[in-house]
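Have a look below at one chain only, the form predicted on its own, in structure tokens format.
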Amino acid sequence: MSEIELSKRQEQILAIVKDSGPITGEQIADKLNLSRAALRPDLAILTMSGLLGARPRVGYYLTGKTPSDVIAGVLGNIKVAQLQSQPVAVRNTCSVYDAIVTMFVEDVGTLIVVSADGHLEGVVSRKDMLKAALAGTNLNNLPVNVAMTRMPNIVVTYPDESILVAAQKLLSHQIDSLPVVNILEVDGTEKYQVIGRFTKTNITRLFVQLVGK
């Protein structure tokens, strides 16, 4: 829930218990002069999102939660897994052309590059494209684990993540999207199995769902 979510009618019902709480549903309604029952959804909504608690034969009261530590409350119970999306991937074999045809095809900003069992290898972006064909270099004969970002120079992220930390990250390091990753030992050797991707879009359509609530 955020600020944007809130109607004039609660932002008085907020108003009211913060001056007279602890106060009954009833004695609400009284001073916004509605019935109980048209004030209920709001009541619930106020109740269910945290920033009111009600207590048996007490009444509502605030519980000093701000509508921040909502959004934050929220975003740190989603899991990654809950919102990424298919991961965009092609293989550490593909040409550089090969690579920005797909890139552009999938709209997306950046690739995914994997191994022939789906390991993660490396990230490329429309600015390694970019770098790569002002070389002058062929770009069908240039494979793009030349242009990419190799690991371990990669940031990750894995399903049980919370979506918060994941954003932070994507915040912090400035970049797009994130592979979704599993950690996986092979021959002594630990391999991350791309299982998705988290982005920016993913973040912006989980306000927007929250928002039209």
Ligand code: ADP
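Under this definition, the rigid core comprises the largest set of C-alpha atoms superposing within 1.5 Å between the forms. Owing to the predicted nature of the structure, the values given are computational and were not obtained by experimental measurement. Numbering follows the first chain given and starts at 1. Compared with the form predicted together with adenosine-5'-diphosphate (ADP):
In this overlay on the rigid core, residue 12 has a C-alpha that sits 2 Å or more away from its partner position between these two forms. A movement of the C-alpha atom of residue 58 reaching 2 angstroms or beyond is seen between these two forms when the two forms are aligned on their rigid core. In this overlay on the rigid core, residue 40 has a C-alpha that sits 2 Å or more away from its partner position between these two forms.
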The other form holds:
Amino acid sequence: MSEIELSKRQEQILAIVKDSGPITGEQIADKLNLSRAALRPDLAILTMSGLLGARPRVGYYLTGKTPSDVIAGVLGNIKVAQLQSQPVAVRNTCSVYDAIVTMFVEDVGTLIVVSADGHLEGVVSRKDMLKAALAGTNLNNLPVNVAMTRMPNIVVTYPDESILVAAQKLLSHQIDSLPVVNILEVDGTEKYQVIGRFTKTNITRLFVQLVGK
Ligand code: ADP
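We have the form predicted on its own; now please give the form predicted together with adenosine-5'-diphosphate (ADP).
Full assembly next; the chain just shown is listed first.
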């Protein structure tokens, strides 16, 4: 879906404003045979979304933006750093058992696995743990780095990356979270310093905040 879905009435309002704007809410209501009050929620949505402008004593006018301009304008300017959560990481030497306990205690679905110096080594998800558990080995003796997805196959994001790009990475790789990293040069090799995590929950929270609920 590339456009926001407008209701039939919202489409009608846009058409009236296009033909007759600037036009007052009262006049739009008359043309639609509705009360001003019945129209208020639709007018609020159309002005909040940036499709309609409103000037006191003049009325409503078209801003000329399309619904997708409005969405891209808002989301394209938000950076990962503004939404990211604290990283939840375990050492690569941690056992699968302890990693599972950490998942419960920290209430996350994915753990970031780091080396002793804090560099990104891998990611371990719920299903990775289930697979390890199904194998029937003693999870206390199984290091988490046997169960994890490891570098260089980890998909990451950066604090100054647009959340749209980060969201596309989540979708195209069918994963729930991305480590947020800064790139470091260590002894001539590139390392990732983990500074956060970006998840589907961050996007869901933004979605609700944008509507002001
Ligand atoms: P779950 O396994 O709980 O459904 P995901 O969909 O996030 O969680 O993980 C699916 C697989 O992708 C797992 O094997 C996991 O290790 C791997 N994975 C998760 N996040 C990433 C990432 N950022 N980069 C690469 N692989 C990942």
